[in-house]
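Form predicted on its own, single chain, as structure tokens, below.
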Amino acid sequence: MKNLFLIYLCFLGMIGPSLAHDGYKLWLDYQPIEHPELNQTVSELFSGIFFFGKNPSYQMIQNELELASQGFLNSAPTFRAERFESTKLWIGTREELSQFLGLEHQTKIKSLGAEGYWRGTIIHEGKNYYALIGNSAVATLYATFDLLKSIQSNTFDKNTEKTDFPKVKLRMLNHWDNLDRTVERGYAGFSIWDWHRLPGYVDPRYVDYARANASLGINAVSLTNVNANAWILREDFVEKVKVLADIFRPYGIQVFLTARFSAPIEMGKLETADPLDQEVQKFWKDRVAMIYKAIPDFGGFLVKANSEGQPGPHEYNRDHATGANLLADALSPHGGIVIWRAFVYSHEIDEDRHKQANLEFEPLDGKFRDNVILQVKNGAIDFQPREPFHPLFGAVENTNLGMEFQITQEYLGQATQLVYLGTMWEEILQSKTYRPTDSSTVAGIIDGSDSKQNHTLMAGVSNIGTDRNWTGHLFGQANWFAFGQLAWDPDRSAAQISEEWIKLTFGQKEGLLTQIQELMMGSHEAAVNYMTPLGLHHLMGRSHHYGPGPWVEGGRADWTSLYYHRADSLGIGFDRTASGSGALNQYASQISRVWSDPKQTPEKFLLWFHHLAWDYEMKSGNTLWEEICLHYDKGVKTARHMRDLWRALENQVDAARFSHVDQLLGIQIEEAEWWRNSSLLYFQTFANRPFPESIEKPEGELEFFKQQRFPFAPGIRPNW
């Protein structure tokens, strides 16, 4: 731990004032306090700090307070090892401070759970002390970050108590990072994990990565791609992973690894990976024991099996429950968890891809071990710009379910576009499932309040890379931040989260909040409008998924656009009602019954569930064709308005960050026009109708758009 602290101190010297606004510091940019009263309060608070115990997490708290004090006050805080009576800020666990807490107070804090915390004023012998108290050392670290956020946002009030606790137990980042440092669907540089130089060289960036995640309450990280490489389970690679686990542990972060189902063949030299084979079972038990010997708090495995060419139990005529339980049994004695992805579909099955996960997993409900979590994407297709919630969230009652969101913007402009995802995730989380009760929501399934499940999970596919600002696009940081906030509390509002991120990132300057929040809150709807309006989906270019490709055909049908939009001379859209694929019936009757009628289907999902005539009358009175055109055009105009909003802030944002975002907004406008022009020109070949007079007429030639190629777009899976 001493060596880790030295690395940390060395790195602090690297991020001095000259780099203060390059985006590296994320939302942990502790700028000088401008309000005199708050400055005085914080100065007094930091003038005497006392820890009521010793713990590696307390060293992380001390590091953070030192960094914050230098930023806020341009001075070092004072830590005292003796005589707590002469201090101002007390830090410790509920047990360590029990002598200063009444029974009622102790009971209140204890009820918050192991990761819950309380902060507020304690009166002892007539004197007031401000205290950060958690039910564990890590919870106290969370309380510290919360205190610092309140100071950053000028909302700190030492006379107000604050309690908080996470609603979801596992709050995880999924890195799709390969061992060669490429990142599948990564748009912010290479992987931050330098496997070649580990374990001998420890990049100081690992510490700041852990700090950032802990500040959001993220407590688990899967380090490697779900399209797994078995080498990560080798002894020499586990030694590399151990270094990261040791760094992350004081920040409350567990390490998970992706397990390749065929590892017994590739590593154990067995002839089979059949989950019922005794030698295979022994292989996994031995491998797990080796990992836990090196990493006692190892979290477990994340598994992608029998999907998109990945090996799995189906090769041995076994189902997913049998495959997951194999690993669960190996992990169970050590307290480990299997996270089994429900993203499964096959072009060899003659069923709507929307239905296939339910068809696989509904019959297996109740057959998984208790330490298995099914990780389900937010929608049934694949992280599209907008999808209705995945029907599995209302169909499974006796299996732990977790949410998988995609923070990296694979289908939403990658790292060239500003798209705040908090609004999309809020829409999904607050959707009513009507199961197990009429008031149940997706959020209630995930956090267990409705599902009553034992293990809860929210996972986000990381958008982090080696770019100096971590996420490629500065506003990509807002999505990392929003994910962490929603994983902590799935019922938080996207507007509230965006407001907090803006204050922590750009400060308290007058006019900034309103302008930037308007830009952010409308950005997702704008992208949906110029990409896939009214429930259209899967219209992107093949493989690289960069830009429009509604004309993509050939090869696997379920990897083409025509499979999904089904445009013809009569109309457009995918009929998923009883007269079509029947996928709508996978939802509760309160949904399927209503949405079977296009007039009662939310128009944002209209073409997801219905194939309708081009002249179908919309609620606005426009025809469907006119409405599609208007949405595409509105998306472009909103993108332009976003840049106007940003440019109005030129004198309020530092030059480096202003230029970075301004240039990318220029690219976003070009890409929005590209989507609109090419998509409308293509769909007009079926609609055979003129464009509405009120829109800008699409420019360019359809054949030119169709010939565009992007073989070196970032984030493409190797050999796919």
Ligand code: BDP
Given for the second form:
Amino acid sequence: MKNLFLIYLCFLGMIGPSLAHDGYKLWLDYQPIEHPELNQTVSELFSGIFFFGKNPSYQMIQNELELASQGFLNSAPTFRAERFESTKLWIGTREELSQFLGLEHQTKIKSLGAEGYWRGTIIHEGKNYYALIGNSAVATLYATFDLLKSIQSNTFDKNTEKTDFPKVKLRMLNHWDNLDRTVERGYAGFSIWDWHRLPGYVDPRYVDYARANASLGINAVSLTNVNANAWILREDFVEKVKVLADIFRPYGIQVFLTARFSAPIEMGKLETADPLDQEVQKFWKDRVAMIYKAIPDFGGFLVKANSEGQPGPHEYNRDHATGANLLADALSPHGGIVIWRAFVYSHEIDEDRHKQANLEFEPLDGKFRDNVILQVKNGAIDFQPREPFHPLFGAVENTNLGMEFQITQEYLGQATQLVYLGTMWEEILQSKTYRPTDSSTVAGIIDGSDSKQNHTLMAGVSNIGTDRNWTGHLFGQANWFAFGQLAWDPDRSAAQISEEWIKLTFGQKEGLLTQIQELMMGSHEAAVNYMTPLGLHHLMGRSHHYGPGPWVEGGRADWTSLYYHRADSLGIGFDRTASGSGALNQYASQISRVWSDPKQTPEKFLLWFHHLAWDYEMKSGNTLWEEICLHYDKGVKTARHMRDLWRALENQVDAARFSHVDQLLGIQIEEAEWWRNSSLLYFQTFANRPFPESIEKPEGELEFFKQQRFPFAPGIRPNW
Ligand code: BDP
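Can you swap the form predicted on its own for the form predicted in complex with the named molecule?
Below: every chain and molecule of the assembly, starting with the one above.
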């Protein structure tokens, strides 16, 4: 009987060597505790667990503790329904446990806000109890995950108390999932939302997905592609969405949908979607009411309008505020919000694309309803390997601004390359905006500490799919993890986050940590070097965005590479100073004044803002051309070094994960060489100068590189 049970658990992927390291369990892989002292402490805690109330989230806590106890101790925990005095681990909200907390203690916990928690030791009638106390049931779940993570990474100390709370209110994943289960820019298989078989069939993955998100504090998810299909707003589809919302609710996760602006025409059979039309207003009010009837805590809508062919208010000569407010008014009686994307640009307007969002939204400052958040990509172009922060951050005073990061690596090696994005996000979040105050940072705008905005949001475009390990590349999990951590606290350090992830994923051996951390921490810079060094951008292959394409030209100008690199026989780069497009002026004067001078512009952004001669002298004393060559070459060499670091771990990482990462690093090296060789051969046709002696001479024929086609590369938008 016992054996049968074990086989069953193995089948579920909960224990056992066969599936133990296929990556399915993410960072929630509760491995046996080797440290004897910790083992004893945890055994004791799990031998008597008491809940001080009843709540659906407590059931989820109980489930998690069962899983964890099986993994850590190979035994079931004991939950007691009566007599808390004889238990060890107490779980409840501040209110439920108030009789055991002094006034000061209660005030301290309360000040952490609805999602904040405290964990530590409580002494009651001379006896010690360990308590997980949240200001809400979901906060108590967060405390539980935090406890489990600390046990798993061997940092748990029952004598040290810990408090925590999220700095950002909405911590959200944006899925770009289509209703046919393809995923736009998805590289990890198909969509995990099995629309066709919902609501009847409920994939167990939905629960594991919710657990993983809750363990990071992610509390919102938009299920559908921003290039939206109005079909999701039909009643039968809302029934399917309701199943997911019901599963996610006890994990503290709210569901959002993308709303297609023309839905009144497509779904409501109206002739117009004009936001000022009363029939249109009624359509949205009715649709929203129908959704709330099924899902009372529905979050609201995420909208891409008048961008890349999506319908929007401009069709009716209305501005973005009028469009967003239409939906905001329909949602506000139910407490819902509108997340309106600032990623808008028009090819009819002959204006540097960098400037278009600010030109559009700055004049609308103060015109959006309070339940509208403008979701702004980290940079002004489009999730490029490296961008300076978007000038809209700090440029408006009376508009809620949220951050949109891209977790899926559309422009950073997709799911083939190991690129840890924590460092890139940290760079953005810690950038100084100088507005509204001299010390303001992007993080301070996002979390409201500098901007004073009430609604705060960090969104990440999901990298999740049906692949067994969720993210295609095992290290893609680190990016999901890092996103969650930074959404919780945008001031956290990328290095610290990587350390935590490594310990949870690979265990705690010292050498392993330093090697993998070095590999991760240098990986983004390496990719920037072999793809788009020194501020170059938008040089990828056309439409699928796979591999290099600095030669892409023809068709819509701002979808070509030539528009961005502007190389000619004299030099290279995009002049965005006052003598060029003037986009630099959209930043605070502390930035625009200084960076107008190439000598004072950080070299990582040099060609983003300046068009410079090939012989321009760099800080190193090399010419610009030489420095471009050296950067491309260095990127390749770092990619090779990354594989050396990994290979040194062969005996410390299990065979399955070792081989998975090792093979992908092999492809990454080839792709890095491909980027370097083709890009340098291409740019040399303008620079007309020899390659520096110290780099490997780029091999191959430029014509061959140009002729490569990838019609079946993953993640391509249908109809593109
Ligand atoms: C671009 C993607 C495109 C998305 C767009 C967006 O290539 O597939 O639709 O972003 O953010 O980077 O809407």
